[in-house]
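Encoded as structure tokens, the following chain is the form predicted on its own, with no partner shown.
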Amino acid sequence: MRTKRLFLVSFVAILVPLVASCGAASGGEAAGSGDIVVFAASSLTDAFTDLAAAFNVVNPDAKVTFNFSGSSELVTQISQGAPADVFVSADDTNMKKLAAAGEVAGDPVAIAKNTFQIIVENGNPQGITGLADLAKPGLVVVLCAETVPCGQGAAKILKNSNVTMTPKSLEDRVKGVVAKVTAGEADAGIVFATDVQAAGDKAVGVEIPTDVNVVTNYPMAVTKEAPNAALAQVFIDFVSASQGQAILAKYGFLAP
């Protein structure tokens, strides 16, 4: 009887950790841990800050740090050796440029799309109703430089609408355009629709007709030299899944 009892105790001692192990495996993806640095287009600032908070609830042992800037600037930084685990571009062009340099691991994942609006100060003091108004004498307009996605989009929109104008300045990121308009240093600019929404009550957007507007894609990828490639992939999966997509939609991004 004692022998049987000892056998049963030993069997249970072996079985319990096995069951616990199986339960962890079948309970869904294991939580990620460690640190990652995400290089992301500046138009993603608010949405990704919110995403990181939601990600940390699911992955309490993970820490996400961001570097927000113009997509082309981020490509330059990564190509020059800046430590990044994830790159998110506001267009396909810059992602392809980084991939061509051998700095991307695997295939990029499309996480969102975006489109453009004319941004003006709250109340629209200049009464801007459309793209043609941007060419009016005396109107101060700022745009993004064509080296970044918001500038490329703006240039294409103006070309599509046959509007010729000279901007007061060319900013290296979309947030620079928003800042000048909301501070009263410029009357208008062309930015991503999500940046107008992010400006809150400091700005309003003037719609751009669909037939001349531009839709841009947001690809996301693990970098080739990612210090924590495993957690980087977990973060990308989170952004691509339902909770991440819901947060992006809340900030005005379109489904990929």
The other form holds:
Amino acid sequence: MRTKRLFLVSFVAILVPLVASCGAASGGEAAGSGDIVVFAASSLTDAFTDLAAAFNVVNPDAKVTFNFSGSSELVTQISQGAPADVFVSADDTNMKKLAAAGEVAGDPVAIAKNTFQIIVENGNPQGITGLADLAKPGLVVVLCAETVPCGQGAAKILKNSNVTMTPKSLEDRVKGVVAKVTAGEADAGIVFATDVQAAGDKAVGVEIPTDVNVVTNYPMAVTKEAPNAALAQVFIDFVSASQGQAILAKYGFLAP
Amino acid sequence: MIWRRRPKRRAGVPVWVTALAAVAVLFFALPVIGLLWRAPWSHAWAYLTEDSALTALRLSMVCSLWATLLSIIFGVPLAWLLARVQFVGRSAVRALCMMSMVLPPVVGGVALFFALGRRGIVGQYLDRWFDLRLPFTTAGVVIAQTFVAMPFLVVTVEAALRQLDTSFEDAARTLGASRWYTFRRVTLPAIGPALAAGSALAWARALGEFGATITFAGNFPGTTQTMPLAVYLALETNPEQAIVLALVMIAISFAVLVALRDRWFIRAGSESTRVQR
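Can I get the form predicted in complex with the partner chain as well, since the one above is the form predicted on its own?
To see the whole picture, the full complex is given below, headed by that same chain.
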């Protein structure tokens, strides 16, 4: 018992200065360890949770925690001083907004692309084949509000294809549209292709022709006030490299 | 009439009570002061008179008043039942009716889907038989607001009914008054202040309702976009306008609550003391 405790004490006594000197001496070299907080667009929820697990295998001393929400809400939170190391936006607009607020360090890296699909309930009971069907009378269509990337994309797509229709609701986030379609309350919506895939067997996607479809970028950057900028950069490099890209592709994201 | 106004006995208030109370007041005042401090006063009028803001404001007023009315119509009988009638499972029924107070409003909205939505337990028949769909309608907003607001009225009124001395009601009944007459002329005046307070609470809760509304009724200008939804969305694109809209909500509820306190509560309060004496 006694020797055990002695062993423990000496172990700690050796380890503590070792770790401390490590952190003090390098700063940059101890990059693979510590904590980072990643603020990511809600469409990345599943893919990034998976990415963090893979990242942890390579960097066992690193801990990645997430805050998933609408891109514009994340910009508000970071601008108000929320402790973020990394920001990933579902569009360039919100990344630019954060950069304009002086909260981004360095140049954002494009990590993925996404396109849009019409989401309908599994089995497509209303027989929707394309954008023109969304204007059918009696059909309950919900879209994202234009304050979030999916809403801006949807508005642009409808304009590109000359379809005029009145949605029943303008949701504040893309998952709101998905939820209303999978619950059977709405017949159709326009969401990211990855959201249709994430909905599993509850929903199916109807393709939107590429000539009217919109492609969005996912830029990723270290924040200005990042408490652990070094690890943040390691994480961004990991997402950009082949392993990270393979995981993103698995969830339906396109290469940047 | 024991006392009409607050008795003037300030000298006896312990210092620590005042200090703690002052912290509480500051805790509530500071966020409001923060909003006032950041408000874009030069553009305030322009933001306010925008069509979208006026539409949301009008919708909020109409819906929250309907929700309050429905809460009174159904909530007072419920409170009476819970306070006065002994029945098996009363505690369970009470807990069930209070559930929406602790339920995250967004979950409440989803639960309303399962109940009253197009595929809901009851909703599917409303749709099939009456062609009635509640999600994405103004009626849906009223239902979502009533769902979260009514418990506040029930709790307040039930507490008042329990504290009420039933001998006045018994006297009225022995003197030949009908049940309804007794309730209207004896019980109701006695619980007047509680009913007013409960209604005010329910109204305030309905006015600020966000989660259940956006989930169950969606968000569309003119039909379901109430002030809190408009404020939330404005926060993402135009934070200045969001602050102005939030301040308007605060100003309206502040004015109503202060006016109620001075007129309704006090007068009703003195009346109830008269009845009780």
